[in-house]
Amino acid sequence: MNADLNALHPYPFEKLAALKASLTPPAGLTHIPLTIGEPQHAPYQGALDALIAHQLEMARYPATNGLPALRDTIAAWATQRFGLAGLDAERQVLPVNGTREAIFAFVQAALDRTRPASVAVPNPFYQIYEGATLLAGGEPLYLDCTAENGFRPDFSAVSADTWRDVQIVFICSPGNPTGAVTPLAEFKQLIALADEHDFIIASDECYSELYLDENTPPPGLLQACAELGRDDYRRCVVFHSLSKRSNLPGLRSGFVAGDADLLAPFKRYRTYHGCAMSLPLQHASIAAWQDEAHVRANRDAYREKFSAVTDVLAPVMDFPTPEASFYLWPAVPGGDDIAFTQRLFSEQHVSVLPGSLMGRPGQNGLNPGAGRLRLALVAELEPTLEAAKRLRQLVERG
C-alpha cells in the first residue's frame, strides 16, 4: 500500500465520534446535529425533474470534458456572476464531480514531486487540503486563520524563502469553518506572489452563492483577474460546486475554471482517473446553473436562520459577524472545545463540531481552531433554533 497513506490524519467527524462514544444525552431530548456542511432544504426540483427526464442516458458513456451545453452554461453563469469578459468553455471550463473530489485530483495532477513540494492551506480548513497533499507527496504549510487577521491568511507574513518551495496555495472563500469573504484586494495581492514566485493558486468558492447582504456578493478569484486585465486567468483556479447553491450534495457536480495551460492536463489526468459526469446529472446540472430563483430563496431561508440563531447566541457567545456560508465560529466560554461539546452533547443531545478538530498547529505551535464551534445552520429554521436555546441555556449554565 501506498506509505502515504499513513501520514493522513483521522477525518473530523471520526474524531468526533469518538470523543461521544462513551456519552449518554438525555432521553427526553431529540438529537439536533449542527456538525456536517450538509444541505437539508429541499434540492432544486428542476435539477431533480431534469434527472428524471434524462435516466435513458445512463445507458450511454459521458466524456471527461462533459456536454458541450453544460460547459457553455457554466461559462455564462459564471461571465456573469463575477463580471468576467469571457471564459471560453471548450479549454477554460471543466465539470466535476463536486468540489471534494476534484480539489483531491487537482493537487495529484498538480504536484511536481521531483523538487520541494509545498501547499499552503488555510488554517483551520477542509481536511481535503491536507490529505491531497500528503498523498501527492507535498508537504502541508499551514497559515493561520485568527481574529486578529480577520480569520483570513496572511500571505505578507509569509517569507521569500518558504514561498520558493510553495507550489499550490489554496483559498477556501467563504470560508469552511469561519465564513470569512476574501477581499478583491487580497485576491490581487495574492496573484502578485504566485506571478513573483510561481505558484498555482486553487480558490475553492463553493460557498460563494449563500451570503447574507443580497447586494454584496463575495468575490472570487476570477474576478479579480478580470479586473487585472488576466483573461487568460493564468495561474489561477477556481472550485465551484451546486451542493450548497442548489441544496443538491448527492448529485455531486460542480466545476473547474481558469487557466486553460492547467485544465489541459488536468483533464488529461482525469481522462484516466474515470471520473466523468453521468449524463444525466450534467443534464440536470444544466438546469440548476440556469435558475436564480431557487438560490435566492435559498439564501432568504439562511437569512432569516442567521438572524433568529444570532439573536439567541449573540448574548452569550463571541463569534465574527457572518458574511456568507451557513456556518457560526463562536469561541467557548472557558477555552476548551472538546469538553464543551462533550458536555453539549452529554446535557443537551446537541453535536457541533470542535474547532481544534479542523487546525493544526501553526505558525506559533498554536491550534487557531482551538476553543472555537463550528455550527452548520443546515436545518430548517424551527430545530436549528431549538439548538441555539439548548447551547446558550449550557453557556449560562457555566
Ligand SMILES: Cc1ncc(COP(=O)(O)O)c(C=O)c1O
Contents of the next structure:
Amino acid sequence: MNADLNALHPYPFEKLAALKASLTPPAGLTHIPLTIGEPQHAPYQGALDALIAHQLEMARYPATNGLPALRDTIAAWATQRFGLAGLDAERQVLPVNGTREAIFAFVQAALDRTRPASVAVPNPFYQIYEGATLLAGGEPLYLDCTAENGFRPDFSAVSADTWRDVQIVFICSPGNPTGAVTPLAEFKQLIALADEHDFIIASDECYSELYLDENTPPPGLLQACAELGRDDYRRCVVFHSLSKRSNLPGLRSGFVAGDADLLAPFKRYRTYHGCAMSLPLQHASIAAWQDEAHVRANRDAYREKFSAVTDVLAPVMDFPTPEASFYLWPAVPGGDDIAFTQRLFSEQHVSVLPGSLMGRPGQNGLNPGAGRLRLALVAELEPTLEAAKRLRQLVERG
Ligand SMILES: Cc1ncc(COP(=O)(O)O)c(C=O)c1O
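Could I have the structure of this protein in the form predicted together with this ligand, to go alongside the form predicted alone above?
Okay, now the whole complex, with that chain kicking things off.
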C-alpha cells in the first residue's frame, strides 16, 4: 500500500471517540452533540423536488464538467454574489461533489512533486488540507491563527526563504473553527505575495453564506481579484458548497471557480479520477443555487441561535464574536480543553470538539487550538440552548 497513508493523522472525531470511550455520561440527560459540522436545519425543498423530478436521468453517465445549465447558474450566482465582471462558465467553473473531495483532489492535481512542495494551511484547520498535502507528497506549513492575530494567518511574518517552497496557500474564510473572516485588503495582499513568490491561493469559502450581519456578507478571493481588475483570476481558485448554505451535506455538491489555467489540468485529473456529479444531483444543485430565500431563512435561524447561546455563555466564557460560519470558539476556563471536554461529556452529556484536536504545534511549538473548544451550533435552537446551559453549569461548578 501507499506508504504516505501512514503519515495521515487520525481524524479529530476518531481521537474524540477514544477520549470518550471509557466515560459514562449521566443516564438521565439526553446526549447533545455540538461536534460535527453537519447542519440539522431542514434541507432546501426545491432541491429535493428537482432531485425526484430528474431521477430517471440516473440512467445516463454525467460529464466531468457538468451540465452547461449548472455551470451557467454557478457563474451567475458567483458573479452576482461577489460583484465580478464575469465568470466564463466553460473555462472558469467546475462542479464538484462537495468541497471536501475537491480540496483533496485539487492538491493532488496542482502540487509539482519534482521540486520541494509545501502547502500553507491555517492552524487550527480543517484536516483535509493537511491530508491532501501529505498524500500529494507535500509538506504542510502550519500558520497559527490566534487571538493576537485576529484568528487569521499572518502572511507578512513568512520569510522569503519559506515562501520559496510554498506551492499552495489555503485560506479558510469564514474560518472553521474560528469563524474569522479574511478582509478584502488581506486577500489583495496575499494575491501580491502569490505573484511575488509564485504560489496558488486556494480559498475555501464553504461557509460564506452563513453570516451574522445580513448587510455584511463575507468577501471572497474572486471579489478581491475583481477589485484589482484581475479578471483572469490568475493563481486563484475558490471552493463553494451547498452543504452549509442549503443544509444539503448529503447532496455532495459544490463548485470550484477561478483561474482557467488551473481548472483545465484539474478537470483533466478529474476525468481520470471519475468523479462527475450525477445528473439528478446537478438539477438539484441548479435549484439550490438559484434560490436565496431559503438561505436568508437559514441565516435568520443561525442568528437567533448565536444570540441565544451568546447570552448564556458570554458571562462565563471568552470567545471571539464570529462574523460567519456556525461555530463558536470559546477559551476553556483553566485552559485544558481535553479535560474539560471529558468532564462536559461525563457530567453533562454534551459532546464538543477540543480545539487541540484541530491544531498542530505551530510556529512557537505550541498548538494554537489548545485551550479552546469548537462548538458547532448546527442543531435546532432548543437543544443547542440546552447544551449551552449545561456547559455554563459546568463552568460555574468550577
Ligand atoms: C472548512 C471546511 N471546508 C470544507 C468542508 C467540506 O464540506 P463539503 O464537502 O460538504 O462541501 C467542511 C465541512 O465541514 C469544512 O468545515
